[in-house]
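Next up is one chain by itself, shown in structure tokens, the form predicted alone.
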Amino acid sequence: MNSNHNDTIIIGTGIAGLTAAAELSARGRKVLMLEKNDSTGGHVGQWSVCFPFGISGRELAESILPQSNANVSIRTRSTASAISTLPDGSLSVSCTDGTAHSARTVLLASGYGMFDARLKEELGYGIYPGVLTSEDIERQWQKGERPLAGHSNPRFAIVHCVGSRDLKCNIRHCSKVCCMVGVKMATEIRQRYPDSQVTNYYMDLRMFDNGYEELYHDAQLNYNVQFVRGRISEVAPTNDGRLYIRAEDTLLGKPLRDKVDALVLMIGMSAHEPLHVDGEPMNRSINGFVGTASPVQINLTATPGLFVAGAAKGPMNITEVLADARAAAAETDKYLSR
């Protein structure tokens, strides 16, 4: 057992975990953060530009919690596997490397997984080089890479709701942010490739938050992004190295065929496998994400001292995650003050 007299252990160093750590540190709490990957920032840390902030995900993550913080220590390559309640009421987190860490409270900020686009075989991911996921292209841009740089007048198709609201894949939930990210990505493609043509294929657009509807109109009016209400049913390679796509325009009720240089799949959020707490899997919501104590106690779990924040509970956008993580930190601090 490795006990460093921590007040809180935070599992996950995405923007939810970093925000909660910064809040708890400001309240004088000692925090240990456990991160399964080599670096902090989570999914957002891999994005080239975050809407509506206008900065990269790495910049956003670094602005939340500066690297030097006397109250916060971070252990990377530490994958939490189970949580158990100790006789004194504190909690112990076991990791897959055989270590264990204890604290009075634990805050689960483990985020979300991404839908495996290979399960949608008709879209060709992992089969045809020109098929990319939204995360693939964000990583490339983050690294300074410029895919399709040698193409003249490149054509892009963006497919929404890949792994969201898909009963064939037993997925009922909406991933919530994909519409906005798809439209943001379309405008960014037009900025990076001024001679390109971009078409978004969608079921319906859920542009619900501040600035989202304006982003949608800006994409059409100022960037000439095309929107087609319909689903792509087939993708196949062409002799000239492009992709042939077959779709249906469900508004006009007619089939569509096109050739594109790249197909970008907006993959949805999925739940991680639940941690075991005191030998039992954590309670899960209807969509498989971490369940909370009640509909109004949204940062508490059924286990005393165990809290949850951010997209571990279900799809959220960045501003929602930041607010939720602050609320979770406040609940954790209140518990510690008893």
Given for the second form:
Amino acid sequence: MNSNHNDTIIIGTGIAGLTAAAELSARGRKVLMLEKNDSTGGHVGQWSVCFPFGISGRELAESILPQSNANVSIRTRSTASAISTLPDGSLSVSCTDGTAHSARTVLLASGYGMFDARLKEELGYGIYPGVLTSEDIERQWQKGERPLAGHSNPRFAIVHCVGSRDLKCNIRHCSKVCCMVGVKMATEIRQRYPDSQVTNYYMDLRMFDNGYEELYHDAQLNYNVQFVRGRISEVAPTNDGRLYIRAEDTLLGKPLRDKVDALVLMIGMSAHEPLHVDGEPMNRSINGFVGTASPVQINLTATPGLFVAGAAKGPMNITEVLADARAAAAETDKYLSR
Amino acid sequence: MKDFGFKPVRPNVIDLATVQNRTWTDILRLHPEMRSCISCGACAAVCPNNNELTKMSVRRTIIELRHGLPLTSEWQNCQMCNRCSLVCPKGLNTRSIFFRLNTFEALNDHNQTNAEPTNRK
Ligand code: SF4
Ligand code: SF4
Ligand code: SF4
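Mind giving me the form predicted together with the partner chain, seeing as the form predicted alone was just shown?
Next comes the full complex, and the chain you just saw is listed first.
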């Protein structure tokens, strides 16, 4: 076991982990970060443009925690598997590669998983190449790829709430950000393909945060994005290599069809399997994400010294994650000062 | 009857891939802000004609125009009272739509096909 020279171990190097690491290192705390992937930045780090910041996820992540920081060391390809309390009250994190790391506090910033769109078979993901997820598109754009290049007048349909608010998939929660992402993506598609037609299919539009409603208005007025209240529930291939889709326009009570070149699914955020702490799975909140110690202690878990930040607790947008991670860092620092 | 190049496809189905909404395009030329209608129905709720005196729904008319559908709403009954525009949260001049609807040549698309819904080939 490593010697106890870190004040905090942060699990996850998405924007929550990076923000907390930056805050704690600024307060002179030594931080070890564990990242299961090859690189830092989490989901957001793979996004081409973040609303409302207008920069790429990679730039955003790098602006939070610049690469070199004397107080922060990062171990990639390290997947935390369990946490245990040591006799002196500090915590030990064991990883799947057999290593263990200990510190007085642990901050869980492990984020969320993306819903596996293949589970909604009626939408044809993994069956028809024209069906993509929001994450697929963000990654392709981030890499500079241009799907559907050469199509004239490409038609896009964007499906909201895929893997959210879906009792059949045992997912009750709303993923909160995907309405904004769907509308943002619609305007981006209209910018990248000026001769395109984009239609968003929604159940409700939940444009809750600053700038979201303005984005929606802008999408209608200046980008001519169409909005249909209804849920696409059947997708089939056409002879000319496109996708035939069926929905109901529930505002008119009429069946609706379209033929599109690409169907983009706004996949929701799913909770990770709970980590085991002292042999027991962690408490979960109503939506299956990591639960907190009390309604007021929103960054502490039931285990002393084990804190939690960001979308590990449930869907959050970037602004919320930044605020939450700073609060978690402040709580962690307070705990360490005791 | 003039051949407009229409043929009945599937009554009652909205086919976005083939829809022609020339009237809507004409309306947008005058009132581009009509794109921002959110189908809230505030206009329809205060309209004195709304399914009380006559079969008219401002909200429905707007969606049907947008989809290029035959107009099922008796919009000709509009009394130009302006109540719809007063309550629209998007500040849309809906009355002006009805005022001008008659003048759009392309409205023929909608009138002549009122009885049987059609889509362009
Ligand atoms: S934010 Fe919108 S798209 Fe996402 S789950 Fe909620 S209602 Fe559905
Ligand atoms: S102006 Fe016409 S559509 Fe508007 S409320 Fe009056 S009658 Fe109804
Ligand atoms: S009140 Fe305005 S926004 Fe609402 S349905 Fe009528 S025109 Fe659309």
